[in-house]
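First comes one chain, alone, set out as structure tokens in the form predicted on its own.
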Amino acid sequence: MTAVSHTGMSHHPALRSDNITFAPGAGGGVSMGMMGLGLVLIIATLGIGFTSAGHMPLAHALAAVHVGVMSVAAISIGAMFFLMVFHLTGAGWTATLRRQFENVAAFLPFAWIGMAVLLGIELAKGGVQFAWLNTEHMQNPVLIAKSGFYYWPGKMQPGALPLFFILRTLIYGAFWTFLVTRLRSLSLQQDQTGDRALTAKAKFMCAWALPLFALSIAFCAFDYLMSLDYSFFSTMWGVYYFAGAAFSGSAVVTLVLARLVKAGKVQGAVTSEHFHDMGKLMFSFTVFWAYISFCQYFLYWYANIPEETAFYVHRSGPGWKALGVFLMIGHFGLPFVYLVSRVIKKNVNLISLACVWFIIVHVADIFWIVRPMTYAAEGNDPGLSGIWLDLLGIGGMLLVFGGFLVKKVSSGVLVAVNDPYIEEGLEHRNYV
């Protein structure tokens, strides 16, 4: 483990070397075992859908991963988004927090990973979940309308590649794990050194990519997402994906702080106060995507055209009607309700729980979107049949993510020492 300089509060009694770092070696086991476990889900998923075994489709086990990769992306996704809005407004209040901020975004490169196999398949494939990829449907005139948004400079022809977007990807690729390096590099050189103009270029540098960055987030969204139905269009998609990214960022790194509470870590440097704040943070993105998800809805049944509808009325069939009413519940009413009081969330044990309920109605949203797809062309949509494949899939993505963080976080020093704004967040009380 690096040895850390401390300046400033180094006196202070939160940030003594106990109560910030882990033992050397600490959660090592864990995480391997975590990720090793995953890494055999998600191929077994794979291979369940190459060879069919138990008549399981392809699609069926692409989907299943295909989830799990754009769930843990938006997590990552989320944190990354707050962690370059800190670092602009100088929230100091975060100071105490940001590190566990850097190491859930830190997740973001490898989730990009999970993308590229997934496209690398779909091109070997010829589509499969990917339909604009399929000959079959190469003369359907909405996909000859929107054929330069994939295939541009080429043409959409039998065994073309699909330029724009494999661009597209490798620019999200390549610029998010600029972001995320960069961002943690100039923290732990901070770590070292206390230099506070790290934080002044930290600060810069996101000036100008956090609109960029917003950019790459929507388009992401169109292309992992709203293409499996190329069909469909909504302007609001973006948002929608942004939405859940920040509400679900927010709670996993809310749960991560919470966890090293009970561990006996950062004592007196992440309070009631702060999850405090975190629960307000959770609370005001349950609320923005219920919004975003309704006004969404609401374009499109008033304006009732049928190629705009289709999203919807598969969605309002046996199966997916229920989950859809699930969320409404479970992403929406509940976590309102229960994070109302200013008590839940300034205590540990109940804003945990609620983490975890978000972490599961987070993948249940993104499970909602990519699902249904998987048998669309069929016309023969079994609903929920083979839940247990998507759980597989599913399941794996979030260990590898999950034992990832374990090591992230227990290799490194818990809290940003010598950011200028520690004796902000070290004091930080809230008065609303």
Second form
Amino acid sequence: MTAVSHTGMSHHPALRSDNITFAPGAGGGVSMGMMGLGLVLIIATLGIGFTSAGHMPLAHALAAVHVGVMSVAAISIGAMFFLMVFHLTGAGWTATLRRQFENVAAFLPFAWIGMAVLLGIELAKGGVQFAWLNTEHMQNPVLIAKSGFYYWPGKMQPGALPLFFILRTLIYGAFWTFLVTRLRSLSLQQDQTGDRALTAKAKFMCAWALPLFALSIAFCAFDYLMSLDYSFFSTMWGVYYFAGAAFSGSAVVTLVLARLVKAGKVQGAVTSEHFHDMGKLMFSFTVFWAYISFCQYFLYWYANIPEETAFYVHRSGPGWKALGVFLMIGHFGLPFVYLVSRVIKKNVNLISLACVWFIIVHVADIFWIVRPMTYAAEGNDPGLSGIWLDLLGIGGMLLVFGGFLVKKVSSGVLVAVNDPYIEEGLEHRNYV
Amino acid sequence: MANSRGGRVYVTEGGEKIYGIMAEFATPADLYHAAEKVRDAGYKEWDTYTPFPIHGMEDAMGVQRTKLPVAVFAAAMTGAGLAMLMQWWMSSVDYKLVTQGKPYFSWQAFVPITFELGVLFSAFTALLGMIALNKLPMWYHPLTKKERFLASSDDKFFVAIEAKDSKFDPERTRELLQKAGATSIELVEE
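Cool, the form predicted on its own is there; where's the form predicted together with its partner chain?
The complete assembly is shown below, putting the previous chain first.
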């Protein structure tokens, strides 16, 4: 039993202890198994890359892990974004859901560790995926013009450390870790004390932190995705990554909530009305993603400037074009038609199905961003061949993330019981 | 005398047609429970009037969900389809013009207008459909003749059951509203 102080609404039948906590140790084995297997898969992927077993280049193995890391990072970023917006807007209906947003966001520092490890490998290997680290590219006039973005205050030369890039990465890590731990600890503290002032503190923090968080997401997307092709640039890149993040983040949180409901927990605290609204959020962000990704494509298609269209040229080769069409249908068309219906949004089983699909298409989206660059320089793009290695790396990262979530969710109180808005959350209904 | 619904037309002693019966309630809760009783008694042609929206009233009244979204979706698809068709016809059939060296039928260039016309059609359908379903514009409403009814925009809550309802009966309808806790009941002329 977890100690929960009984103040305010804690006597509500939906907030009785067995409804909002798991038995001690529940899910521990599953969690350890998933994380262990995930780490083994990631290490195997990197091992295959480093030893060139199966004739797979290191770049391919690194890209596989890169896709996994950036996908789960986006999911946690999305959950974190919603968490902050809910605090800022005083979104009472989310009071019973908020703990799961905190749990999904809690992976963000670990996703950052993944980025840091990848950066470490790139530095040690002198630029495998990060062509701008590679001495072969340092005579490229475009890279010379952009070198300040990576090497400031130093100069770009063989062996030089990209200080500005490393500094930015450190800032993301420190800032994200601070945000996640602070918001979570305020929330968990409130479970114990019922102090309403903690909500005000969280709100104040979100007010100044949200714009900075937005900048950190955009620059992280520039650094770890857009820079894979240093000659490419898109001012919509940050918001493109964010759109996918908000979409997949809400999908994962909804899936967690659905699993809890199916496990007989949070009965009466998370209802079909909440799923209805989570469905609306996902619906809006699948449309937003389509809007942003089409706009980016549209502007480059219209202007037809070589260094801009190169991005889409790389993605029109064998396999990649089909994947692009798959994304148009799978990431926008199907979700749009499916989520239009209220009946589906309110049904736990049907919306769970959608969430699983959304996670798949989100990973496919990041894959479409990262992987076409792997063989781009060779001029002989093998397309989707060797995808087993990608599945290995991505699967490993998703397993680690999943195991972490199982642990986080099953070991704490499932609902922020002393949230000042908890009554609004419990009574939430869509009056239309 | 039979009207189109197979019911009867009621008139006052003065010969005026009767619109229905209006009942006043003191609190939202009273009105809410009265609405449940009217709903369960099987009335269809009736409404509640309140100074502010009361959450859950649609359930208490047994109001079915509007079909408007279906019409809006159909209109959006029609608008989008027509827009694409129009641009295809203009640029690749009626007046072929090479623009920026791109194909005549460049669907990418047509997406914004397709999107906009989808939005335009659905917005018009939503607005006009809402107006039509609410029977607007309504220049005159019989209830507004009653002095007491003015309080419906202040601090009182009303139910009005129309005489055209097939279940309407001057005595039994009045009795039902009385039992539901009405503080005053009035007959309303057309």
